[in-house]
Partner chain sequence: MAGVEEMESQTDDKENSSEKIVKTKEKNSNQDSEKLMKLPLSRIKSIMKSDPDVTLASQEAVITIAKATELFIWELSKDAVHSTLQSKRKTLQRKDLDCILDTRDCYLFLEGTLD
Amino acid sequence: MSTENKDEDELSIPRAALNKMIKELIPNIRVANDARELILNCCTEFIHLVSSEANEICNKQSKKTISPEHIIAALDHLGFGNYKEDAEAVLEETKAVAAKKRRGSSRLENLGIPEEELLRQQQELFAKAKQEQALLEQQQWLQTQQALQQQQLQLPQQPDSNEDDYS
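Single chain coordinates (the form predicted on its own):
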């Protein structure tokens, strides 16, 4: 495999993702393999074109990161202004999904357990852990006391210093 073919493979949309999109968009139509390849190349070229234009816009503004606004401006500059509304709608949807993920609410919503019940279970677990910790500390204290008693029993009885006869 030459390095040119390797570079093309690395800069391409995964075939599985493309096949899934085709199947979802036109489920009742068969698409030939060479047509799929052409779609893949067109998608890759489109992405390259838009990202290159967005990069130029970004550089002109002395920015180092391409933002969604740069992409939308690139669509306009390249004559794809009619996609602007769709792109903005997808951007808003993506932001909403990202915000939902950050909140972590989707995981809680998928459990099907009310938040109040989850809170009650959490408090129950905290109480149980606290009780177990107290029991453990009590056992450690008792073991320490027993060890001290054992040490005291093993020490030889020494006479009281007041009873020493110095005469």
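Next up, the form predicted in complex with the partner chain, please; the one we just looked at was the form predicted on its own.
Only one chain is given; partner chains and other molecules are left out.
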């Protein structure tokens, strides 16, 4: 993707995504291109700001991975505490959706077959299928050979029809 060609410093959220959002927010207002560019840059700065602050909070807690709680604390420290509620709500929704997914796929597990066993069974089935395929191909080859042989046997008995073919 094009991000590989971009300098890390040039990374920003995609314009199309921003344009869509702005259109939803202020449909009746036109936005100058350089204003859009500016908003994009502000977003990048915002992300850096919050990650940086969250990183510090994370380090202070002697943790290695920045958690959503660190982000939310960072937002608070930086004066964006009013984002807390919505941010937490989205997190809850994401967790709920993920939990739903797990419940859905656990139907497999309810068969009483753990994943490793399923993998093993799958390998067995593949091997079996390969064998059957090989057998089938062998049989087909034998049949073709037999058909060829029969043709060769038949040829000398019909010389006339052969001559007809060549005329």
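This structure is a prediction, so every number in the text was calculated from the model and none was measured. Just so we're on the same page, rigid core means the largest C-alpha set that superposes within 1.5 Å between forms. Positions refer to the first chain, counted from 1.
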(message) Using a rigid core superposition, assess whether residue 144 undergoes a CA shift of 2 Å or more between these two forms.
(response) yes
